[in-house]
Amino acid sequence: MTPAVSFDAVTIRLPTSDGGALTVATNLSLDIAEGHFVAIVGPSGCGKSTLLNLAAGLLFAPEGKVRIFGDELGGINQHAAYLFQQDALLPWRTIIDNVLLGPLIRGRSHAEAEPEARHWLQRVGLAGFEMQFPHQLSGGMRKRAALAQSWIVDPRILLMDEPFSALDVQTRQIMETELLGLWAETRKTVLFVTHDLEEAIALADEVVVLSARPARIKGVYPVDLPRPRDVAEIRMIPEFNTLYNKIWADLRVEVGAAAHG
């Protein structure tokens, strides 16, 4: 089957602001199948959001290619929708607005789109506050509104930048339960982003492991935990904390390596 994202021998070099350029990742290779839910770890500034930003079409690469559905990746991806650490929602528009943005976007009427707007707020626990605006809201609210905006679009790929890491913990492990039901009825692929080794094992299908600076593939690790999962409760499992020390064994490694290099 042809994979929803590959990485093909991709490097990736940035500017530097004396005119250089730093090599993020070199040769990098990495398939992900089509309604998988991926996670990737590694240590801080080895490269995670930036492959992101190149299955979004924001970066491209040098050297290699990024494919999306088998066909080379050129612009903007179309399929894809972008949630990122700080909620993008815009201030001065209610949340069902910000929710309606997207399909308005995608040349949709108002009309059309305002009914499957509130179907999805509702979807998301947020009935009764459609006409809110976001800092009116709490920051779980505006997670649960930003899922709704990505949703709302149906994109086949939804990657998602350390999305939660701004919520206290309580929270936190509510909104990836949410994600996780949702999930389940769509089966979209997801390429999620976290520094957090436990959330990225409680939510995934497999574990994607980042060597230091530059980057590579230092471990792919499929997540054989059942489903459906509550994600408090999948970490008291003994097979979450055997897989756990398993991947942080080569995790160590290289956090150890960034930090002294």
The other form holds:
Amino acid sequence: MTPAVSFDAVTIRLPTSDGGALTVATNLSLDIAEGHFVAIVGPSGCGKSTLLNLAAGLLFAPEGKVRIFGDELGGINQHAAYLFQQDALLPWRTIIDNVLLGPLIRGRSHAEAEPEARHWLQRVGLAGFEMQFPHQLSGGMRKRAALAQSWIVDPRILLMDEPFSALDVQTRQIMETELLGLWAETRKTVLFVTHDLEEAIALADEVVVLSARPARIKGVYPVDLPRPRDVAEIRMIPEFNTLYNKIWADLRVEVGAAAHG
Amino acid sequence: MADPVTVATATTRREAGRPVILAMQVGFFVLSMVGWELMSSTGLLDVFFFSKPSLIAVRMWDWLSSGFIYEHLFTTLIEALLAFIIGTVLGVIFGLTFARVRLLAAVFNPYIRVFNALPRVILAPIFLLWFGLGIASKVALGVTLVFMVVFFNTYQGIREVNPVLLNNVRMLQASQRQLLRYVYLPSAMTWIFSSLHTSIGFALVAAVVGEYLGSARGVGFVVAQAEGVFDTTGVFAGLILTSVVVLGIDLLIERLENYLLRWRPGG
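Output the structure of the form predicted in complex with the partner chain; the preceding block shows the form predicted alone.
Everything in the complex follows now, all chains and molecules, and the chain you saw is the first one.
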């Protein structure tokens, strides 16, 4: 089967503040199978987010290819939605106007898109907050709205860049569980970047560990934990711990290398 | 536990309430008017140069009740409004273009700086020569003032668009035109709205100054006429009338601004 996302020997270079270029990864290859929830972990600065931006088409690799369902990516990825780490709702649009922006951009009328947006807001538990502006909502609620905004366009691939890292622990676990709930209904392909190994194991089918710069694939670990999962409870089962220790043994070397290099 | 004494001082520290402040504000006004009136009546101030509040009030009442002033006020406001609209539209268009086309900004940067450094009121005589004594010369002057304010704010607004918002809307498959419509323009609008006070004020200044220098109508013309016959009362009446009108417009703008920028935190 054609992978949903395929990185084929990509090189990632980022411009530095002094005008040079920093090589973040060379010759990196990775396939993401369709319908899989894949978490990418690695030490900070190893290029996890950059990898996601490549898959989104927001960045381009100077060498190597990114393929989406077999087609080489030449612009913005048409099949993907992106959930950002930072707040990305338009602050001057109400919550419902933010959610229906995707359909609006795709040429639907405001009136057509509105019931659907209401439906999505209900699904993420934001019914009644349609006419609020983003700043009037809590951080967790803004994330819910952002989820609705990205899911309403029914993307085949979801790219998530540490989406819940700014939330407090409780809110975060609730959001993770809800994300899994939504995901279970549709089984979209998910690329989830995080620096939190527990979060990665709790959510994903597969955990990809990246090495310190220059990033290589250090290991790919299948997560054979039962679904549906409750992210708070799954941390208690022994298999979770075994897996955690196994991956952490790999990851800690890289985190150490990143911290000292 | 908090020290009860500190808590007490923190919560009972006296702050004058709104009615008290208002009473003091009115008191100050009454006191200064009465003082002025008395000084003028007793000859401490020369009435010829300083007039008297009572005379000014009577004059303003005359203007308003006879209907003499409305035509002039209307002219001034129309000039200011036209200058404001044209200046804003041009400022947005140019600000947008310069922010999106780096080469233009780079090439014209020194010229814009020079033009901005120029005290633009000095252009009034030139505009009078070019556009005559009618409203066109005043509008032209106002446009140059408003344009610069709006231009800089638009430019800044577009350049400082949050890249995350931009990427988010790009991921929703927005075209360049849609990015402009949904991200760039609203982002710039917040900057433009916050400069409304300045640009409307500038438009009115330009109108009055232009009229003062040469015209047959407008508040500036009325003031110039009064000055020509050493009618200090008329000059003051014109001045105060203009201030009141500007104040009224300012309050309206503040309301509009609060409404349009209601999405802002704490706004």
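Numbering follows the first chain given and starts at 1. So that the term is clear: the rigid core is the largest set of C-alpha atoms that superpose within 1.5 Å between two forms. It should be emphasised that the depicted structure is a prediction, and the values quoted were computed from it without experimental measurement.
Relative to the superposed rigid core, P238 undergoes a CA displacement smaller than 2 Å between these two forms.
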